[in-house]
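Take a look at this single chain in structure tokens; it is the form predicted alone.
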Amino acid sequence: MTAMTKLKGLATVAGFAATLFVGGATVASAEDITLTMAVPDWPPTRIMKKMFDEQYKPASGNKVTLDVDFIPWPDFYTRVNASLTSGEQKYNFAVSDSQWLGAFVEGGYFRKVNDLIDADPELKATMEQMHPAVVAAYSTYPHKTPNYYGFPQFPDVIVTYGRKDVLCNDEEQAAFKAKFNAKLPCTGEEIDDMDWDMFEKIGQFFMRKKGDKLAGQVLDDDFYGIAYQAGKGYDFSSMQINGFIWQYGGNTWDETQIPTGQAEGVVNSEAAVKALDHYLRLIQYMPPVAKTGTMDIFKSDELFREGKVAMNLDWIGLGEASLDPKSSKVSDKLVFGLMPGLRGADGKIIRWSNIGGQPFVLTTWTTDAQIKEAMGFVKWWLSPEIQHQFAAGGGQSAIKSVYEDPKYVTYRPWNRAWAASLDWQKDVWHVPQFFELLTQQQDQFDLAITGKQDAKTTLDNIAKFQQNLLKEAGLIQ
């Protein structure tokens, strides 16, 4: 036995050599197959765990273990590409942001799965159900290429949190009216229909010191009207501040253009110089951490919880723990919509925005026996019922015939802004630089966060370097 067969991870045989006979047949022994996978820790990956443990059934008949590495959202990029850099070898599986995908690929550590979804026709059925932009994010390096490499685990994208017994409450609603001649939005639908201009105003309107009253009871702390991702650690204020600028009509370097996409001129340009400057303008009504430069999507999501906002933009990912009373304080007073966007000139509202959730990949060094039961699994996990339990239980689903069937809004309050906003979600940086690009731009996002560098020089500072950096890299002519 080589030291490799060893590792944590790869399957273990218990009486592989062993053959039963049988009235003159000889029947192989199962086996005893262990996958070891690395997740981020949040509930999508908390809730698959759960469910593979309750009801998986491996069709080959071997005893399959999914033994899951729990890793914590801040930690998680850097984990893992510790142990895929080492050598050790521990993963089989893992759950990997889009991001991810040129970087590993390019070092060997992710393997192309196009084989195995054309040698197996459901498989491959399942994939073409699969929404566009889910599998161009998830799936394909280069991006957007017919190449391969990962399986949707959980898909999500960013919605409205509100709190109606807030948002609904009649002064409240007659204030707001007297204040700015229009309606509070207040229903699902309504937030549907909110843009940033009304975003805005129901920030100005909610800011509420201790002691004011806030629906008719006097306030024991500060309040205030909104939140949303402004922090400097790994992708945080990037993934809000990217739909702002889709929106306003600007871009982020193009890798589907190699090599003639510039960032100089593009990341930079009026249209995202706006965009910003827009994205900058609302942090002031929100809790002052978000001016600290660490309102993360954790904290945005604690401090809606704990009753202190009365909208929040986040992950569908991190809805859970707002539905249950054990850790929110607001659990039976919600209302979810729609991610608001841009109005345009024709009355309607641009939704453009960063695209949420994780594939699926396999490693390069799994053995074939893995490989066939991680396979297995996967088909399982993508089957319309197993799909629809995910959601039931607070997953999401990109396959088409699960997300249109009527009772898929019932599932949970947020999935009615599900459908809705999936033709709107674009993606950023598949190649092997991103954690560069993403470090560096974080860092600027965050001196313009904090109130230390305006929009234009903050943008200007990011085109330049990624320039340099990609035209040393051979990605820009």
Second form
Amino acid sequence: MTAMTKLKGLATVAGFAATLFVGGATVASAEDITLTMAVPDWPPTRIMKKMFDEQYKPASGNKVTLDVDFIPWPDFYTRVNASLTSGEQKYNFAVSDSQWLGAFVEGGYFRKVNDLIDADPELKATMEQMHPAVVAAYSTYPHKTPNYYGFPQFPDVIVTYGRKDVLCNDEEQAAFKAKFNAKLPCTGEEIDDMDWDMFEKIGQFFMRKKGDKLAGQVLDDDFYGIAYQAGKGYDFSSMQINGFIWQYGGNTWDETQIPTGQAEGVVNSEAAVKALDHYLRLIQYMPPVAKTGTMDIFKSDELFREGKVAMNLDWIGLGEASLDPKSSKVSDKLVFGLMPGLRGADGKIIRWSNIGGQPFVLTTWTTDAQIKEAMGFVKWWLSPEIQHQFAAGGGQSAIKSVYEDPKYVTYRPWNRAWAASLDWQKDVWHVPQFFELLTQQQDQFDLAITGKQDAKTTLDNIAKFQQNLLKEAGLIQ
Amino acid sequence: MTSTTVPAAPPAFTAFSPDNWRLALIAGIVISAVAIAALPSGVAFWITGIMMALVAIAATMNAVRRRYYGGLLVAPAIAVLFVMNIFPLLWSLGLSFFAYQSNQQTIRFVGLNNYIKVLTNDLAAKDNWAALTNTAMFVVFTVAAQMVIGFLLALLFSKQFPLRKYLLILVLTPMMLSVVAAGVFFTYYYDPTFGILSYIMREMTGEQFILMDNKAGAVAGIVFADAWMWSPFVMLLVLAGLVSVPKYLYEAAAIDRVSGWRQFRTITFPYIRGLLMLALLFRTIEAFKIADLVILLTKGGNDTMTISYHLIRIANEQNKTSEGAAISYLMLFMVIVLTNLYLYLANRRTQGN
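The form predicted together with its partner chain, contrasted with the form predicted alone above:
Following is the full complex, with the preceding chain placed first.
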């Protein structure tokens, strides 16, 4: 081979490589789009990822990859917060807890989506179909204004998890009747009509020691009546206590009343103190771990699945594990109903609860091409067919036509409580100061739960702190 | 072989030569300053980076031509130390004089206000002082427990007995576990319903045992878990000291019929004192930073909040970056004072002997 042919050969190869490179680059930029997403690691997001991988075909014809970071719940806020505030701009898309909106909108991380909704009549129609409580909680900042930042990914509420085998047992039914002269709730409808007094009676009634009988069988371990969240971490007591406070006619600091809404006098009102007292009174009927301040939503769920309590109040999002015989000793004994409420003077139950669940949000650095694909995905996700599939796989839908479909209640045993719960869901604190408000309140509630201070002192401390913080921030005049 | 040639003389300040580091430094600073003032931060960042690289190259060329090989060898380490440690340290010191939150785009100079707030504000300071007192308590309890247990374990393992090797590996295992794994393990260990501790207590008393529902119990639980993890570390250091004691000293002592206690005091202890002190220093510094076990076991409940966990919440969760920096610097100051005090005492005792 002469030097000349060598050179020619080299040039050909180089030219070929260059063609490949340029060609490859243009193909890649036109068709491969990756959406990086931060989500909490639990069934509602795992199902979403699975459905996406198996079924989603983008209308644009591009190859869209959903690169999902599954982050454990207890670290979720810290990790997402660190990623956003560090400026690494890693995520295009995140599942955000509704209370984070203010902090991350003000920080300039979450993108306003009004223009995207307005540009797409189909999506606009879908959003209008959405239950208003869900839209207010997941999408709006400032709270309850028509400034939208999110789309519902997984809406969630607290429901009552019950054990049919002990609640419907004839001996237990008779003993309960003899003791309280009332019917022990057994069916879903009876649980729906349960108020806090009945819930307390059930708690008291099912406190059993090792060696006692439960539903005709001798217990090999202690058994407890009830469980609900009373933990110090994240929001694992506030989300239950807020419901009590609203039912009693008290209020949390109301951000829709900025700047005239006060914290002092509202947060620690007489009604709120009564409500917190009521919440605290029921803790004695819960497994003793509640006294340590670590009874979070996962602990109460675990105690219920291990068959240690008769009833548990928890998010629907955690429900899948209790249905699975591999992770639940009570998988074939489940009955579900609404979260209890406070019975008013007229005999009707006053209901309020703090909404759970999460929206999708888009980040501000997401490119137009990515936004286009992300919106394609959101539209697909919120389409009735996929929402039905999601609900059938263990998710929930806040779209009216979907959850009012008669099929809906057949997907999962708790779905019967879903539509009925939506009307009385509220949310708190979309303001940027939410995490300070939350940690201080959780610390104070923990002191009350573990018996270190009474309800009045607790709420006084919270009110004083909130008044001071929100005044400094200019949210209270 | 030693070279006899004289290194080249340094270039004149104005000479345009690759080893003229003085000129490079001045030019680098001026260009960076102009870039930072005039250009958008994204561009200025890279220009400043390039300037720093230029200065580094000039300094290296200078070192090569002037034969400062010692400095050249140390330079990479210094560079890494500067980039990874010293620069962030100075940066956060600067931040502690500003009102800055990492999730907001504004920054404002406030002088010593952050320090005044964390030390005296009637809402914020109380928590800081409580967390600091708790930290001091944990330092005393965890370090004392680890030193005693570690020391006793070392005495045990310095003797020969059957299965010693295998037991030693078992005893060292906790140290190698991740703290999170150990923490989760202990939450179940202490759990009143599922835990083995409560199970054993119930066999004896008939009542479920709730360890973590009061401060004493919660502290005991954390101290026990920490001692379980880190006593082997103390043991390892002390064991190294014990093994290094020459046998003939004990033989001589045995001939002189010296009592066991005196043997320990005059032969064993002087050999292991240095290592004991090292273990004490390491464990004290670590204990001062305790947060992981507290987060896993109590979330700071039952008055077990430590200053590190408090700091994580303020700086990382509530995004109060500059307030967090102020607390960090107060902590750093305390650790430096304590460490120097300790080194001073340790040295004085060595010289006293």
